[in-house]
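Single chain ahead, by itself, as C-alpha cells, in the form predicted alone.
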Amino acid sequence: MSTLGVALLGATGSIGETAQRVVARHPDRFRLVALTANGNADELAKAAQRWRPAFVGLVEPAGRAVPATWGSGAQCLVDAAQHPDAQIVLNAVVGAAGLDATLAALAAGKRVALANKETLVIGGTLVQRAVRAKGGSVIPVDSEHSALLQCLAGRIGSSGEGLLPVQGVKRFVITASGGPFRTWDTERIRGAKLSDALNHPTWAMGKKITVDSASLANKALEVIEAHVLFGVPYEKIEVVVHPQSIVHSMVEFEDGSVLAQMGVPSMELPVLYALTYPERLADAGVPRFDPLAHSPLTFEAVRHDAFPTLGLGVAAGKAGGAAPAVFNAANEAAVARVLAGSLDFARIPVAIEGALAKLQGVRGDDRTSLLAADAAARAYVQEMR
C-alpha cells in the first residue's frame, strides 16, 4: 500500500504536534508533504528539518528572515492545501483563517481532516457546495464530532442533509467538561481573571480554545459544526456537562438505543481516525481506558445563566445567514482582547450579543458577504469600551 501525502496546516499548534506524533508512528501509511505555521518560525523549521516536506509556509513572518524557499502570508495556506502531493489536508489552523484553505482543498477534490471548526461555522454552506461540486470530503477531528462519527458507523451516506448525512437519529448529546468555572457561581465568574480561564481541568490546549472552553463558546461552535456536518436539526442537538471528559459524545437513535464513544482525554485517536476513516488502524499512542480508574462518570445540566455564550451561539446558528459568522468573529475578537488584557473575561458574551444585535439581518449568502460580516463584527468588538 502506498503512503498518503498529508498537508498539515498549523503544524506547530497542539493539534499539529499531535498529528506529527501520529504520522511518525505510521510511516508506512502517511508522509508529511506540506507544513505551515502561523508565526512560530523556529518550531516550523525544526519540523521541516525532520520531515523534509515539499512545501513549507509561514503565515506571519513578522519581519523575520525565513528561507527563500518558504511560502508566506495567508496564500501559503491555500498553496499547501492544494499541493499535488497531498491527498489529505489536516486543517488545524485556529479561527476564521482556516476557511479559504478548506475551500481550496475541497476544490482540488481532497479529503479535509478538519480541526478548524470555525470553517463550518462561518462558511458551512460554502463548504457544502464545494463538496458537492468537486467530490472532496470533510472528516472531523474535534473529539466530540469524531465521537459522533464513530457512533454513526454504518449510518453515514443516506439522503439526509449535511456533509456526512444521516437519518434515523433522534438526538445528539455533545459533552462539555464545564471548564474551570463549572462550580463557580455567576457573580464569581464576573470577576474571573485570565489566569483562571486558562486553568482548564482536563484538556491541555492553546490559549484561544482554552478561553472558549471556559466561556462555553466552544460548545456553541460545536453545535453549529454538528448541524453542518450531519444535517441534524438544532432542536435535536443537546449539550450536557461531563466533568471527567471520558464520554465525548452520544447518539440516540429513533428506536431509543444510545451509543456513546468513550476514551481518556487525548486528541491522538480523533486525529488518527480522521486520517484513516472509515478504517481503524492499530495504534499504541492512545492511553488505555480503565473503567475503574476513571469512575465515576457524572453528567450535569448546563447553567445557561452563568454561561450565556452557549445560548448566543446556538441562536446564531438557528438564525443562519451571516449570524454564525458574526458570532464567531465577535468571539475571536473578544478572546483576543481578553488575552491582550484589554477586556475582562466576563464581557465576552456582552461583546458577542452587541455584535449580533448590530449586524442582525446582514447578508451571508456568499464568501464576500460572509467575510464582510466577519470584518464588521471584529471592528465592533475592537472598538468596544
Ligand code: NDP
The other form holds:
Amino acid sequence: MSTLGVALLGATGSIGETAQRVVARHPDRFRLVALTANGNADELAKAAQRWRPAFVGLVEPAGRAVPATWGSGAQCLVDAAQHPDAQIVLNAVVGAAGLDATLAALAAGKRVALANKETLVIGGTLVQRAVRAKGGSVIPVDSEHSALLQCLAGRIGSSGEGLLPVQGVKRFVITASGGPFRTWDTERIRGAKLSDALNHPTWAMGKKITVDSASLANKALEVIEAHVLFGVPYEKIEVVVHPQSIVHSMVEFEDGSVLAQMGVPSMELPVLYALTYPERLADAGVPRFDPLAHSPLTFEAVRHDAFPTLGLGVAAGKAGGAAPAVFNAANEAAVARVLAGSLDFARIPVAIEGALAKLQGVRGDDRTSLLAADAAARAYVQEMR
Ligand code: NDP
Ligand code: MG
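Output the form predicted together with the ligand next; the form predicted alone has already been displayed.
Shown next: the complete complex, the earlier chain at its head.
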C-alpha cells in the first residue's frame, strides 16, 4: 500500500506534536509532506530536519534566519494546504488564521482532518460550498466530534444538511470537563487569575483552547462545530458536564438507544482516526482504557450563570449570519488580551456580549463580509477598557 501524504499546518503546536507522534508510528501509511508554523522557527526547523518534507512554511519569519527555501506569510498556509504531494491536510492552526487554509485544501478536493474548529464557526457556509463544489471532505479531530462521528459510524449519508449529514438522530450530548472553575462560585470566578485559567484539570493543550475551556467558550465553539459538521439542529444539541473527560460525547437515536465513545483524555486517537477514517488502525500510542481505574463516571448540569459564554455562543450560532464569526473573533481578541495580562478572565463574556450587540445584523454571507465582521469584533474588544 502506498503512503498518504499529509500536510501538517500548525506543526509546532500541541495537536501538531501529537500528529507528528501518530505519523511516526505509521511510516508505512503516512508521510509528512508539508509543515508550517507561525513564528517558532527553531521547532519548525527541527521538524523539517526530521521529516524532510517537500514544503516548509513559517508565517512570520520576521528577524529570524530561516532557509531561503521556506515559504512565508499567510500564503504559505494556502500553499501547504494545496501541495500536490498532500492527500490529507491536517489543519492544527489556532484561530481564524486557519480558515483560508481549510478553504484552499477543499478547493483542491482534499481531505481536511480539522482540529481548527474556528474554521467551521466563522465559515461554516463557505466550507459547505467548497465541499459541494470540489468533492473534498472534512473529518473532525476535536475529541467530542470524533466521538460523535465514531458513534455515527456507517450512518453518514451523502445528502442533507451538514458536511457529514446524518439521519435518525434524536439528540447529541456533548460532554465538557467543566474546566478549572467547575466548582467555583460566580464571585470567585470574578477574581480568577490567568494562572488559574491555564490550570486545566484533565487536558494538556495550547494556551488559547485552555482558556476557552475555562470560560466554556470552547464548548460554544464545539456546539456550532457539531451543527455545521452533522447538520443537527441546535435544539437537539445538549452540553453536559463530565469532570473525568472519559465519555467524549454521546448520540441518542430515534429509538432511544444512546451510544457513547470513551477513552482516556488524549488526542492520540482523535488525530489517528481523522487520518484513517472510516478505517481503524492498530496503534500502540493510544492509551489503554481501564474502566476500574477510571471509575466512577459522573455527570452534572452546566451552571449557565457562572459560565455565560456558552449561552452567548450558542445564541450566536442560532442567529447565524456573521454572529458566529463575531463571537469567535471577540473571544479570540479577549483571550489574547487575557494572555497578555490586559484583561481579566471574567471580562471575556462581557467583551463578547458587547461585540455581538454592537455588530448585530452585520452581513456575513461571503468571505469578505465575514472577515470584515471578524475585524470589527477584534477592534471593539481591543479598544475595550
Ligand atoms: P497551539 O497553540 O499549541 O498550536 C498552534 C499552532 O498553530 C502552532 O504550530 C502555531 O505556530 C500555529 N499558529 C498559531 N497562530 C498562527 C497563525 N496566525 N498562523 C499560522 N499558524 C499559527 O494550539 P493547539 O494545538 O492546542 O490547538 C490547535 C487547534 O486545535 C485549535 O483550533 C484548537 O481549538 C484545536 N484543538 C486542540 C486540542 C488540543 O488538545 N490541543 C483539542 C481539540 C481541538 P507557532 O508554534 O509558531 O506559534
Ligand atoms: Mg474538544
